[in-house]
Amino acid sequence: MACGGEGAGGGGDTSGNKPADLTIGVAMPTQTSERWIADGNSVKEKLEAKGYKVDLQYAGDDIPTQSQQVDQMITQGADVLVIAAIDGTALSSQLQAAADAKIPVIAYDRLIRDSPNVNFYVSFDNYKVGVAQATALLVGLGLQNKDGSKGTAKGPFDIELFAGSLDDNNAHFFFDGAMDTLKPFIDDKSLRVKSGQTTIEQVAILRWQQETAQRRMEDLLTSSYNDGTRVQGVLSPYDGLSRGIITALQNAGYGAKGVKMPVVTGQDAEIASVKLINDGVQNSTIFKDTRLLAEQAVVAAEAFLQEKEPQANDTKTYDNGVKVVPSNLLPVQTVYKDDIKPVLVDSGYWTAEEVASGQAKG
């Protein structure tokens, strides 16, 4: 790999450069959630075809691992460097050594925050994410329709909220964008947290944990549901912890002997929760096609190593403390039981025989 300083390598002008003598920092976190390993492979294999070289890391979710291959990166003379971060806010030296070196960072999915040293940042809209999965809530439990139109159930139902980690910053997207959608119906008494935990920080799971998600449903039945009242609803903001949800669930009773299973959303579609949902087990997910994302990663690192601005569609909303982040925010689908085969299986997103075995083939 090249050093850095002008030229190639490191950052300076690559506009001239062939993409045989360009590398690409690609840092993930963990291998533990296969969206992740999918992301990875998805851009290393569309910056490799476009001729590029590419330096894919993974960091097993553990903050110093990613910060020092972070740092491995920019002193192998990455030209520009594509990062998920763990932690969105343990990054900061890093991306002043990259701002020296001139190598443009670009935030992938999760952004950086309190740094000024983050040039683009390409995800999802995550509020509507959390509009989306707190809407296919409500549908679930019939309070409304998928047109958006009021629903014949009254309730009132009994349900839980489940946030993501608090250091990422798409999980208070998230948490958002469900509460503003769910706040009416808790208002006039439709909806009811029986827990009565309804702030981000009692409700978020670190490190999007299964089982740490598991334990603190189990918790929640023992406390709050030991009346012989049942829990009918779940906000679950990723499919990681929807699985571990549902199996607390199931250890308790529901699913089994005519116990409803309550409806419980997720995110990601990851292949165990859309075999859950066509088994009618899990209600939804949503669907980021992370295939899309890849490919907007890769017209961004492109257009800085031209020396161009890559394309925002976004410059408003995502301040990360320091400076509002340019951004390409893509939009997301929710997926029910009959979503499956239309939007993932003709995508070639998952095969039929993978919805059915709940295993990627890899």
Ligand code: GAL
Contents of the next structure:
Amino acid sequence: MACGGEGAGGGGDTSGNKPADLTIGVAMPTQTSERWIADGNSVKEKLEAKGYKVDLQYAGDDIPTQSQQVDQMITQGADVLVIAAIDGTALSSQLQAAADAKIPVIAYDRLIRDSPNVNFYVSFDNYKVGVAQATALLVGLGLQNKDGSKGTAKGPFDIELFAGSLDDNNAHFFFDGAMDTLKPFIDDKSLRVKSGQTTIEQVAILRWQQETAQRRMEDLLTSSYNDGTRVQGVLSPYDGLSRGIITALQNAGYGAKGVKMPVVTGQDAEIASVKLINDGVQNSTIFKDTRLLAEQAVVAAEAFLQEKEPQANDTKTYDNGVKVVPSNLLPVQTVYKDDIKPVLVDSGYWTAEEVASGQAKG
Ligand code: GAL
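For comparison with the form predicted alone, please write out the form predicted in complex with this ligand.
To see the whole picture, the full complex is given below, headed by that same chain.
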């Protein structure tokens, strides 16, 4: 046994150790989004229930802070690392240190890029998230029905597009899935992106910031909709951005006095947005059950601690620039207003009171 052993070993052969002697470092990006709080709590609770020690850290969306936290987890003897990266390309030296100390690394929801030292990836089918978001936009506009058949609406509809942070690998998968789905409708002119901004670079929102999305929507309204036309649909890849977009629209009079709120999509089923969907303000969100993701992270961490390879269900899709990272991908589900009760409330993800108030009880 090179290292590992009793107590503060870190890495090495851990298969003979008791859970209480093993520590899992969990690095999460930010607490400003409640999804990451739920993710962090779920992973911690599930690991602690099995007797492991957990070092859970949030980095306030600051890259140096996250690098430092991961460095510290390594020096303090973590046996496995679970990391949801802020910038998927910024952790190479930390991951090299982890590999040198034989600490397996699990990328959590966001792929860590440009490093050979990512051992496993747990996430959702991110391309399908984008397809689902674009489909919800088409359904909301009436161009398509929920069963995928052609809708009765003809258009042309004026829409705008948003994407996530360019340094997050997921943002590209979401946008690709969405654009592949929207392209035929843009080509046959039933959809028109009035601003002309259709590349991911033009529509990306750094760090997934709500305020930045609000500002971009305000700018779009001033620059492209100052001629009496109205934006009718907005592709938004994440509920936080959707709330910024909706605020900008409401400030410009949308959703009041006969001015229709455009169809706005989302992702993550954040409680404030679930309320907006329930109130008929936001069209939909994509639900990714973070409880299941946390469970997968725990299963993968345990496999590594027992010196086994976790089971992957995808060994092709997630090339991180150096290697294809074996992945376990979970399915996703679109939530429209009618789905809130059966999908989110009945499964215990949110209570009916939380949906009504728009606030998590914690
Ligand atoms: C992505 C994640 C999304 C959303 C977004 C903003 O990486 O896949 O579900 O949470 O970050 O936090």
